[in-house]
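The chain that follows stands alone, in the form predicted alone, written as structure tokens.
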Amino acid sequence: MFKIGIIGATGYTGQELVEVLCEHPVVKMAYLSAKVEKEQNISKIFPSLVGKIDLPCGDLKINEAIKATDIVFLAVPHTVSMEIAPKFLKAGKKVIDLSADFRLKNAKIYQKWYGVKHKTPQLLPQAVYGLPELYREKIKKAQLVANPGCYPTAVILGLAPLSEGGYINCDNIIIDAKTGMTGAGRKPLLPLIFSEVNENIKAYKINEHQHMCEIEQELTRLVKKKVSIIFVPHVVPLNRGIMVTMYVKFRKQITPSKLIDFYKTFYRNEPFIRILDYGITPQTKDVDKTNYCSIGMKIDEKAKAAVIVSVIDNLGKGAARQAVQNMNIMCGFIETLGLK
């Protein structure tokens, strides 16, 4: 059995690591670690784990960490990771990242969007960027696994199979974003507060949010030449749900049953994605604390354009459980084991 530590377990992303780890069949939780004011029982700090774990949650001890684990995740915040990674790398564990830190190839382009030089850059390289649909093989063998963001996630399975299959114009991509509050993590601050959300949406980072980055690589990827998009994220009144809205120019003529067969036969055996009869679009409670990510779809045939619509949980398929599949790739697990 395999013994998991989780770094960074009182964040929304490390509350809901634990939570959906405790329900897998085939691992066991053995270190937990967060800031916090004093060393106690993660139960007494989520009271909705008594009777489910019984585990110390309190500063990290590095040398702790590494002797009572398998693989850790990392759900600490951007430019932490790259500073306790290397250790436990080092040590042969399997490391699952949360962060950015190792999401980008380019370090340089990490030091723009993120504000800091990046302190291993060696093992941007070595770092599989953790999106099973389109790295799954990659991730089988890998040792550590760079969890995509939340927006990227949604945009990426939105986009990848028009992407790859060279039907859209990648100087034209126009993407509406909208997220719920965890998206912003569990931070005393005053745009965060109840009566600053409630009854309230703002767009938000327009055409600078840090996610920018993570998105054009990997479509730029996909479609073997560069790729440039306009984002306009919004925080919605929602606890938590992602919903990206993705406007898109074609180079080529497509029907909208031709549409509806490419995005179903590209992930005709992906356990997590839904594609939804043509017209109908997704909502954010179809995906509501699941691993699911839903995409909807309707052509404007006279502007050869199209209106793609895709969401996720952005602490599930957005965050911890999708690293949590990744975990399973990584260890040769049923993929979809803890997670249905």
Contents of the next structure:
4 protein chains.
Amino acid sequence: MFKIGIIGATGYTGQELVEVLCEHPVVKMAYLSAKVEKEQNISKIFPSLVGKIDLPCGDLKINEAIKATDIVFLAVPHTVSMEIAPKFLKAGKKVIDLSADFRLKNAKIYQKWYGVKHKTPQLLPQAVYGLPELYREKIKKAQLVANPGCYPTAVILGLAPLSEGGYINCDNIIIDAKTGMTGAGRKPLLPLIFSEVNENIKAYKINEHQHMCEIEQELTRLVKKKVSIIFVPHVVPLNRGIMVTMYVKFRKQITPSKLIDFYKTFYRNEPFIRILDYGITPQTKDVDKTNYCSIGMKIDEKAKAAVIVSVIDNLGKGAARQAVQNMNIMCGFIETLGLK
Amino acid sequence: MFKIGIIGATGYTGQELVEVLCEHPVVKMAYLSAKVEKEQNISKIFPSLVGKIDLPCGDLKINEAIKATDIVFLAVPHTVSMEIAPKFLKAGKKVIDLSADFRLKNAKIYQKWYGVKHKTPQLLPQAVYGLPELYREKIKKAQLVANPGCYPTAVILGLAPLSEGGYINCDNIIIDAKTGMTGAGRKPLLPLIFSEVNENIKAYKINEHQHMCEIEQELTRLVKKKVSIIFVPHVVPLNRGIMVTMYVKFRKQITPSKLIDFYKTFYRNEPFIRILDYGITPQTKDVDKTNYCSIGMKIDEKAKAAVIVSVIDNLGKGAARQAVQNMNIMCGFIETLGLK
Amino acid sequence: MFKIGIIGATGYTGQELVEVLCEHPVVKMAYLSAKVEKEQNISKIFPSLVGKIDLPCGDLKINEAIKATDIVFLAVPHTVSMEIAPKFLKAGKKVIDLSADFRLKNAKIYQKWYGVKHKTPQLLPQAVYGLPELYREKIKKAQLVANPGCYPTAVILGLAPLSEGGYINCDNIIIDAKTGMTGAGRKPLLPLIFSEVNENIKAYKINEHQHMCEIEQELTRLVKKKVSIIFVPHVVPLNRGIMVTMYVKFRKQITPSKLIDFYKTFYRNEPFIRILDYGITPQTKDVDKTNYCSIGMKIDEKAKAAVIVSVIDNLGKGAARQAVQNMNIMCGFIETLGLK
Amino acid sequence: MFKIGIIGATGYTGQELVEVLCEHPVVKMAYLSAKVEKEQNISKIFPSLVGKIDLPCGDLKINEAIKATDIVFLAVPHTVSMEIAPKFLKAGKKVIDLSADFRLKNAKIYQKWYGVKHKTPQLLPQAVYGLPELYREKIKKAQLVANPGCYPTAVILGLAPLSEGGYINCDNIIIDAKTGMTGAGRKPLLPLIFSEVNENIKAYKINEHQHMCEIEQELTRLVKKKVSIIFVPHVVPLNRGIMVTMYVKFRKQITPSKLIDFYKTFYRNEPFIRILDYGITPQTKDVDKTNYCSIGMKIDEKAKAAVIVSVIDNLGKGAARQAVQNMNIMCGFIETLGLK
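Return one more block: the form predicted together with another copy of the chain, after the form predicted alone shown previously.
Let's see the whole complex now, leading with the same chain.
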């Protein structure tokens, strides 16, 4: 059995990792840590885990963590990962980082968007962007995988099939995103408390969200020319789920069947992508507590434009479950193990 | 005291009308009707009204309604209004219709979008579109006011200032709308029940929503050339509030201060419009249970584009309170009476 | 593989049965039916099932259902079960009925509380009340199991350990229950629509809820003398979860450790019951999407009373998952199969 | 015009006070303070107030506050009020304290339940408990009013009429309370964040909530003998509203009409109490954003018991609006001014 460590086990992503990995048939939870007031059994912190797992969770002791594990998930804030990932890597461990620290190829862009200088830029070239639908072969051989952000996962999966055939107009693709609140993390901040969020819709960080550079990097790699986006994220009062509604212009006329065909062909062997029949739109609950991404589309012929709607569970395909999919690939397991 | 009738008093809009008009200083609730199982006092149906109003509410008896009232609000489904409005008009009553029946100037477009032939097209020319910020002078003299739809109110108020100066690109303005559930009406339909809606985000009627023709009609009148939109409405789990996030392209470069200036100038005397400082985005709760529309904006200079965010309470400025504003104007009252 | 039929597959309970049984390792979904407008694949009705199950769902054709299955779950309204259960039984099939039709031992009490005459009272003696913690041995041999109601499951499991030792005062045990909205069923009724339920707390059927007779029947069997309860259910705005807060008087002084000991002893071998440490209270999310019942308690010494708090997922231990637990027992599978 | 000060204007109660007092016809908002990062206009902090009020809000400067105001509302945490109230009182100002500091008559009981020694016990005798339905005459003459807690308001109003005639059994009255989340305050605490609260029901502080002593003090004064209660509060996922479900035993048989009569007689002149017809239960939304308390009841004859259900808006009658009612009484205004 592979021995698993989770660093940052008490955030929403960490919690989801614990729940999913508890039921995974060929791995064993071996080490947990988190910033907590005092070390205690994880099932004391989350009573829903009673009977499923019996492990202490306290401050990270990195030597113990290295000794106990074969592979570690870093579910910690950005800047923390770049401190600790190198130590696990040096000890020969596989690392799946769920922070933003290793997603960007360019340390300067990291500094611009995250406001801090990158401390281990030398690791960026070896880090593989963990979107299996695009980088499966690289993930197989990777020691360090940078698990994608939640918004980028939904957006990139929703647009990738349009990278072929020269149809898409790469300027100013419009992305209107709506997310549930677990996406904001498990932190005691005033704007996150129930009565501030409930019965409210809020747009935030218009064209300033740090996920923009990640989206642009990946779309540009796909299309092989500069892609720019307009990105407006919104928070709405629910726990889980992301819907991105994307408005794409085309360079040439496209038919519904051609459009659907692009998607079905691109994702023909993908176990976690669902392409809906033309005109059907997915809802976030279609993918609740799963690793699926579900995509619907509709053309506006007169405008040579389409609306693409992509949904994921922000803690599922948008974080923890995609990380488990990456683990399965990195370790040579069946890719869907523990995820279906 | 003006005597008020509300036809359709038990829907969400009707209920809001009753609540607002109960507290209005110069009118008197005189007649209520609704499709109900049996006639009973409105405060039996809505216990929150106990002590505020004491009137029976049963099936519409039109002669009684005519006798009892000076002005009537029709808070009924479309197709019903065009049956009953003519009778009130003929009797010399003022009519504020909250259905879609008299909003469109062209009976053929009505038929195309609402799927039924208009029965009283001869009334369309005299009906005034009840958006006071655009048509105040006409509303003053109107006998029949067509109260705007909820989405169109938020959208048109959000875009109207851009109609001047030739800046706006009128092709394919993108409108991504999010609404609370009272917008769907008080009807026993499966997709509306709590556990279907809660913890879910849903897009619907992509580029097919019946409010599109109303938006296009009014924007075209404003800009004086054909305006086309791409419109995607979404339902999110809250009771009240609409946010529309609009993506506008410009023909020429525009600065933030110029943009804000357009809005502040256009609405300089408007009591119910709030233009936020540049870069600040409104939230739906800023306008909860009010007649305000609050508008924020942000430019993407490299794209010659802007994001405009407009919020209203769908039952407030989006329906009942705007109807009361129209009543105030039609009857020569101070326009803000009962609304601040 | 055992072949499974679900009659009533599109209600919330039916849907949960489908989801749980899809992942069950030793059974095979073989037949689905429901009252639907037209027959279609279940994964068309519930897109979350795409890739998990591929079966049509249309009106019940009982002969086909009999032919296709070894065991059937009846997730239908009361009165429907007593029509169709006999046919499955006669054909030698095992039946797990999730309606109220076979829970009560006395047909007159059924008639009093449900307002209809029982049509197959002769089956009542053979029906086993499907609460494994109390009737495991009988369930093993049963052909017809009456799956308990959601409130009764939470209440009976919360009080059963007090049946021993003569401590409990059986008069007027007070039960204050709070439920999520899936408990009300997937039906297009006005009081169930989102904006009626959201932002509201409602008590209903005070001392008149039909689950009272089921609770009293079972508590009386346990204590072996007449038990009477005061029962007030409330609906609160969430999808899933029941909390019952029970106020129990004692005939003699009892200590915290004695009280906890009753519970730990009574449930010492139960895989789905969690007894919390003294003074800790469970939350509904501790048991979300599980078959667990979690119980906390606290004594008021001066009052010779205790507060017992019991939580379940109304669709889990309160309906579908408990039904699967019953299936496992009836079929000789490991009891926790597909449930942990 | 009376000049009003609000100390603690940015909590939920403070915010509600601002909103209600803005619309009050005979007072003028003159001074606001709160613990904020920097002083700014209150309408910057709460955009919903734009156009309604134009006042800065920064740290409390007590001399300025004294100079600017005739009457102050203290919407601050307990222990803060007892520091600052004396200064306002000494300067001859009227004080309405919304904290717990002056509600209890006995400083030792305060210390026991709130865990701190009272600093100004000499003020307790002059403080009037601000429940107008019980203490109107004293409030008229008071300089210092202790505005009741939210739970106590709902409970005491729900039980007060039973204090007469010797019917009620005063031992162990059972009170099961459910509250919306604004009752927990506007504080950045982990258990208050949206995803912790949403989709969950939680009981807390069973028989240990600090409002218990306030309830027992007032019920004991009313009944004129020792009253004891069992009190279990619960949080449910909504913003506003408290429902208390109370289980009362009687010493002698009582009829429905007698019971209702007690309530209607006791509250016959009260403008903010609604007694519902026998068997009808109130919902929290009946009193949303109002100063009403609505009470329903049902007898269990065989148990000589009744269920009393009392609802208030925790920020309305449970805090800010009741404080305004107290102000009206203290200042000789019409009692309902600004509240209907």
